[in-house]
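What follows is a single chain, given as structure tokens, in the form predicted alone.
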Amino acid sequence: MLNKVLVANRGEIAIRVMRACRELGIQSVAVYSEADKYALFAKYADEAYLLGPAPASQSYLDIDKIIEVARICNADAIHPGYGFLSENPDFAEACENAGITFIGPPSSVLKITGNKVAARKEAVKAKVPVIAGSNEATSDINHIKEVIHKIGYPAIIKLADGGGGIGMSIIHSEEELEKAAATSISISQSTFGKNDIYIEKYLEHPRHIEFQILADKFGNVVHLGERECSIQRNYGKIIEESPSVALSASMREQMGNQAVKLARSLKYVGAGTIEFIFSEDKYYFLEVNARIQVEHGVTEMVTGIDIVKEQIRIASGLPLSVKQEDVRLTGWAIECRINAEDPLANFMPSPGTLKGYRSPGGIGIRVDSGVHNGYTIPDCYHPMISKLIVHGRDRKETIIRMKRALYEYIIIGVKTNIILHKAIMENPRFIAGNLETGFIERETGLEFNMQRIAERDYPLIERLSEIFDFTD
């Protein structure tokens, strides 16, 4: 086993790896930039280290200094957390230059996983059912016509890098090409230095269904179910649930199968999703993501499996401690993403200080977050502020018990999106598990149901309020 792991990252998972570090006896390591010198989770880990200023680029995404402090405080292991670093085939390969494990996929593996491109050829090399569109990135226009002339509109242009909706462009007419495509270009080139697009169908109204999956370096492969990650706004994803009412058992026998066929033909080893597309009860490879998921513990809710220590014994070259008839769903999960942002302001994010914080409990409930009363939320990163992650017996249960977990989350001091979760909770298509990724852009009325809520529920919040100290 290993024994000390820097952990290279921020906020909510890096606790949340330092946990399971604690729990399987071994010490953590936290780096922290300076916009994060107070922040829980310096004070949590065995030992911190300064990285430097704020912005990522000179302290989360600075690989060597990272390297540096963990030979420094002799770490055998780094865990890269999700976001930032973490499925970045540099950073895995200067790890393993360093000699120094990193709790991940291998940069070989890496290297194809974060190029959509790339990764799609793998899936067809499986035999994995694949969206129709270019099998090549490219920048030529020409090209371009030529695939969509074959697949027909409308179509969505992406960039072979990144993630996150990043660079994305849907387009239904000829008309509207040319300027999608140069602006996904120029988003490439900005963001990652490369002009390289690629184009496939696209789908009016598909679910977003993705399987959770673990690999260790014997060969072993197994599956812990799907997470609904329907719920997007912007291609970010707000709300997760385990299991999808849109499958099956049979369904999920079949695409767990294929996630698993799928990663045996990457040769992947680690925590990871193979994400799909579900539409009209037919399936379709969506990508990749090579690292541990923010929304990971809607299936650890449901399976028992702590999927970060299968993480860090995978890394310690030990085999999985489960089968895949070992694996089984038991309940309901979903899990909201509380971020500092105003949905009824365009969604800006709103940093401050944390003048009242008291989070839900009760049987079910579960917070990952890294925030505490008089925490001050920075600027310069992304606004989350926790996970709210419930269990129940049934989805109807669930969503009852969301509800009122969300009715007893007080923050104040800062806007947060509690009432558009509120209001997707009390929504009749979501109850009724009517879920597809433009869900949020043609509920209409969503932004009025929250204004109603925010002045329903408001009274509890200022009798909580007294009991919080507002002096400056």
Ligand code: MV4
Given for the second form:
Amino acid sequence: MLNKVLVANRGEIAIRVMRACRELGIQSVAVYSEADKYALFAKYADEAYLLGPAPASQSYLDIDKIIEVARICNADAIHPGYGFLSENPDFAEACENAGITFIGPPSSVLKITGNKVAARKEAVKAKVPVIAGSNEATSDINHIKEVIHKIGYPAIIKLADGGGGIGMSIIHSEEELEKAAATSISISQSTFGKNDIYIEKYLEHPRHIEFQILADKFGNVVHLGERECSIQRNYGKIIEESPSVALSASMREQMGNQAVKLARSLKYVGAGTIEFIFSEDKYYFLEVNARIQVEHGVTEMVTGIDIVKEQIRIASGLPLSVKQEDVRLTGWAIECRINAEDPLANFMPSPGTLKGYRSPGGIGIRVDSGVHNGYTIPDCYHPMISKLIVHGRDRKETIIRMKRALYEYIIIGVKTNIILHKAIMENPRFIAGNLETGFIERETGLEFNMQRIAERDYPLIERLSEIFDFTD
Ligand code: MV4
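Switch from the form predicted alone to the form predicted together with the ligand and print that structure.
Once more the chain from above appears, this time first in line as the rest of the complex follows.
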């Protein structure tokens, strides 16, 4: 087993990783930027080192600095969390070259999963269903036209090196094509220094369903069921749940087997996610997320498996602690991402100081967070306050429990999206499980209900002023 893990990340995920280290008796090391000097994760670790200024390029993305700290403190491994360097093959390679264990897939795998066209080719090779589209990256408009001629409109242009929505554009007719392609190519050029794009048939109103997988160094691969992440806005996930109402037991087994098959064919090692879109009982592979994801907690709640501990076991060269037949999904879990943002003002970020903060508790509640009362949410990173994860025996109980937890959640000093979550938990389509990626856009009543809920819950603040001094 590893001795000392450097966590190359911040906030709640840094704490999540350090918690696993603590349970395994592994020393943890934080690295932090000047903006995170007073953050909980930097205090939680056994050791902490300042990387540099707030901009990620001078701190959380600085490969040389992070490797140097790992050397200085004698860490034998680095956990990259999510975002930042987590899927960067150059970083994984730099770790490999420095003799430091990268807690994630080998750089050779990251090179494939980071290129969406290469990943798609692997899926085709492994006979995992993909949506009709191009099998090669291109920047040639005539080649794109040829493909569209075969697949028809609507179509979606994607960046070969992108993922997660960056630079994608949906086109409904030939007139839109050239401009959209030019825009995507220019975004790809400025972000990745490459012109590679590809095109797919655009599936309207699909569900977004992803399978969690674990793969060790001995060729053992298991899946931990699915998460449905259809409640999104501008490609940013807001609510995730496991399991998905859309999958029968046999569909779950079928898709899970496809995910495992693809992981095997990629020679995948570590924890990962195989992402699908799902519509009318058909599913298509989209991409591989080669990292621990924000929403891993819902899978942990229904399986009881500590995914981060498994990551560390795998990196230590130990076999998976579970076999496929040991994996059982129990009950239902839903996660609400609690952000410091104003859902009534186009989701404008609302960084600032938490003048009053108390998170919910009680049966079935898990709150993963890096904040505390009095903490100032900086304006230089994503303004996520916490992940509120609720477990219940079934979806109905979980939704009711989530409403109760949202009622208990006290956050004073910044605007939050809690009223949006309350409105969604009361939305008939959500309650019926009738989800698709366009949900937030299409449910125009949410805005009105948020206002109603804000007014309904307003008297709470009067009672709270007795226990929290949040006057200026
Ligand atoms: C798609 C799609 C429909 N058809 N591809 C978005 C993030 C990235 N992982 C892949 N994404 C999608 N790819 C095809 N061929 C729908 C999505 C998608 C989406 C698209 C527009 C608006 C919101 C979305 C939310 C989730 C997925």
